[in-house]
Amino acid sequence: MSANEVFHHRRLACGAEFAAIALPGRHTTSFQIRLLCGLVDEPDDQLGLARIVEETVGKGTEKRTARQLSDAFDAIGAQAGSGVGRESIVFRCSCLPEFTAEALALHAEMLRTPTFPQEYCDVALELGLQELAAIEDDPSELASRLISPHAFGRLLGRHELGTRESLERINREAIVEFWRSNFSANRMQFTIGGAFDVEKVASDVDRLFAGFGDHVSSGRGCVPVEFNPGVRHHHKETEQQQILMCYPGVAVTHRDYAVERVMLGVLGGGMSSRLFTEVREKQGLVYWVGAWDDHPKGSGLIFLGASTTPARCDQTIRTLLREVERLGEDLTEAELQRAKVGIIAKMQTHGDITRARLGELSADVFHHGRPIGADEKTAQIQAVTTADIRRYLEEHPRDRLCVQTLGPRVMEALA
């Protein structure tokens, strides 16, 4: 834990987790409620639920009109923002210190009293299916949305618009029973951080948040991908050709998740990267390319991607899957170096951001359990050697690839 970072981490009376870092000096407080349920728990035929409720759980209370209430968000400056995913809902916010109780008990309004008026059930549904068919205008999301389910498996593989299908199943009634079942002070973590009482608003949400749901402390264990490798391809008439691949990385809980994130550095952490470099600026065989990570709780998967031609794309994915196997051979200390000083520089400029730091103090109550410090983080960094990458490399093989690609061609390289 940095000297100056002092965090607050406790489970209240009503239920919540709650962890706060106290940043004094800063002129914002920002807070995230991170209910623990998202498309895992979406029943099988009404996929897109999770995402119909996140849309239109601040569409109305019992106290007011989704009007009255977006006037009351506005009236006091907060920034309020949601979002769903694979474990998890999360409604942000930013407003002024001396707000923050205000703020508070919107959420706690908004979360606790929902009305789900019938026509915003029904606008955000067809927004929905219209999202939906703007995906097939979009190859770069159709593929990430193809590979999803053999990547991640049958429930964290799912995409948060469902499918046109299981969207015209669901109604307001499905809507009120999904937030009925998975609401609820006993699945949700609070995080806040900024400057502010740290005991008056832990006070606030044990108060605001007692008695909400039911008692069943769930959603808090990890859903197992399920990888299924194999070489698929979309037939598309499309001027480029889109290659996804992934393959099984470590969880962010995982020893080696300070080495992937070099490796990840050193492979596509910016415009001096191997992929950058040898892929598209020496080669000049695609126009993006990138390489990153993705964590589901308690696993991880490693993806490499790029855009090119048709009559490049089985030359790239060769060139792609070469750059990985060559970190092994090659990997010098100032590419090392380079990685690290990136990644200790993102993280110190998201600290200085209050809104960015609260959100990695929330994925980490998420993944560890426990907020973790920015000096602990840094150290791990600053400790992966050459020897570490290689021997990362060598434990995690890449001999089960799952492989998308989608364009006007059937690529060569891999069948």
Contents of the next structure:
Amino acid sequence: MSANEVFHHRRLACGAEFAAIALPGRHTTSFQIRLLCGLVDEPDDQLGLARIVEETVGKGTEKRTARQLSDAFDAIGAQAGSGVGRESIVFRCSCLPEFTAEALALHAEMLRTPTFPQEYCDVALELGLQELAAIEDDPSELASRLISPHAFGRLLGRHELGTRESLERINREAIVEFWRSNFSANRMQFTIGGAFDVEKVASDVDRLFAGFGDHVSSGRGCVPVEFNPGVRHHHKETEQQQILMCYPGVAVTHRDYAVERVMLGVLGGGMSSRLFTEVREKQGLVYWVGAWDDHPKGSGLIFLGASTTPARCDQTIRTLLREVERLGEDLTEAELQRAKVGIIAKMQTHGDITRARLGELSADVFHHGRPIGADEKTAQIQAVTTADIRRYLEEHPRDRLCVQTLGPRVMEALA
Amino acid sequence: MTKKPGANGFVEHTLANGLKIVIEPMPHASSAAGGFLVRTGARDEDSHLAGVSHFLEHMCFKGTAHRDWKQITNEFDDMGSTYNAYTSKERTVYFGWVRTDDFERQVELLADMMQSVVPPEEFEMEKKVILEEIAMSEDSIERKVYDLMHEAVYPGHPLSWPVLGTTASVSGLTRDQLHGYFLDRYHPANMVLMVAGAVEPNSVIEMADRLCGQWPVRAPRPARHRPKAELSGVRKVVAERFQRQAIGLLYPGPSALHEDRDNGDVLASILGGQNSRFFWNIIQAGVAAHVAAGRLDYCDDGMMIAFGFSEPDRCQQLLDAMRRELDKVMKEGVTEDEVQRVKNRSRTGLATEAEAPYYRLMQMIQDIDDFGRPRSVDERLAAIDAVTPESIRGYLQRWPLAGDCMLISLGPRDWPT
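Having seen the form predicted alone, the form predicted together with its partner chain:
Up next: the whole complex, starting with the chain shown before.
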């Protein structure tokens, strides 16, 4: 990734926030349209609604049927997809540079003039119920669904699939109303990377989304995390026990975010990391173990996770907790350096992929409200010292843990 | 002698000891990916050694004459490498993706790992890790049904054995068995060094000669025995722990080397990929949330599979829906528009692949193992562009999706009865 990146960032007349990074010579263009509405905006009794809207918004427009719209994307080879999150719904697209304008126009048509045919609304709700049942076959996803309301709270802890009862309360009118109340240019962040004419794209976006949802107010502020510590177990007859635990961290915008990233690198960043080394390599307790962060806007949580056969679960939990504590006691300069290089090098190698670089830009605009260059991020990571990590650990005690286990056995280590 | 890229964009070279080297220079990138392909996998194991290829893949991270396991992982992470290894039915692969400045160091480390001492003191600990991996796979319906398909279609043949082995077979493996297997398979006649990225090919060749040129020459891996696929009847397993029923219809298909593979891939995409017939006529009919079609191929055999996961009481509905689509394509073939849509999507996918050394390396591994040579992005695009509705009609005559097939069922319901 170039150290001399040039960004273009501004609010367009249509209300959308626009950010672009020109990557001359690339053979693809990638863009994201992030609507600032998500699970937190669902009515309490209609959980799962945001995902149903995301699923059905592409099922027909005033000009095209669902199939015609899909065929139109395929006609230009656009690889389009979408996903619903806690606070936003993101529409992603990669295409050859010469089809950028057409891909944009198709997205505008899809987002501005959906018809939400009844048959597709019904199917989306039916498939949602089936997906809910399918989660039971995915122990790690099920554990994540179970811990989320306690880790993030009532709003941020919602799961995209909702519940059987809430899905049964959703109808086409609710779908249309969610779209009408939340989809608008002034709740839109548009980011693009690759080979294209920046001013032409900005002009196209402005024209295509002018007047889109003008009645909708601009985006909201941060939704606070409501952390609810405790130990919870879900019984399930599985071969392995799932272990998830979390505690509060810092926001992406916090001055210690870089410190947290490096700390997580030391803890779980690669095969040399402490968790991998202590839990897997020295004790053979697990195949999978990890540490990661999860960031709603303005907040953050640190997660530790592993899966192991039930008889070894207590020892695994004790080792996980011990390793976090030990970081404050004997962190070495070599470990610190390794974690820093890991973050910086991956940022650079993965930056060779246009859609990966664009994904970073989109996340930066969402969390920071501005593009952030690789140089700035690298400098922040480089500046982290062992003293910073010790201070971070002291300032963010882990005396309140939210723990979820899933499997055949209640854990003694947490009793 | 200075080597330059051939017309296909690759530089290929073979060291005196037989180690093949394939390089794709990508001057536009700021990174480089490299790896070793070892042409051995689960199908190359004796029955009492089931799981040995995968176990050895783990052990190659555990120690060499120059490094212990800690030094190996520290060095990967010192470079910030995106690295890993995998084992499949027919191959074992080790790879790393780094910034260009670290590339030589990366290859030196990977080459050293290919001279593993299979350290005895790490053997029992790693066995525990692998037994955990097997336990994890027992909780995955996707993994279970993949293994069931191979058990059903290739009974008694090594392709039927799980890549991970079983709890019993892995528990019974000894360190000396692993070491013997290592000596037998990890040598130039059975390996390829592959590189993609911002590198100077001749310096890579010089480096490879220095690092690998002294590797001992041994006889190639024993020849593989062609399996006799059983693609008729029903194979069902009741697994009450799962909520969904996995259903598969398995038909004969081309091998990885067969010229019909691109026809098969395009057909699978039209049937069960993005914007496909399964998507519109089965998923969007609310029958099941996950239904797809795809090919499984090996060097001497292959299958075309239609599969899905349904609620247990909708098994028959899903099966009927899949069969209806297969019957329709047999009768009517595919349209020009459908073929063109797959081509258009492939063009964008291949352009993305061409950006990243990591993606190119993964594709090169597959092409070199399957065809014995790399294929450029342009060649792959040309192969897909050559597919037409007529060529797919020919495919369906040679590999009909009708008549005898194997029906697989795994889930909480004892179905079909």
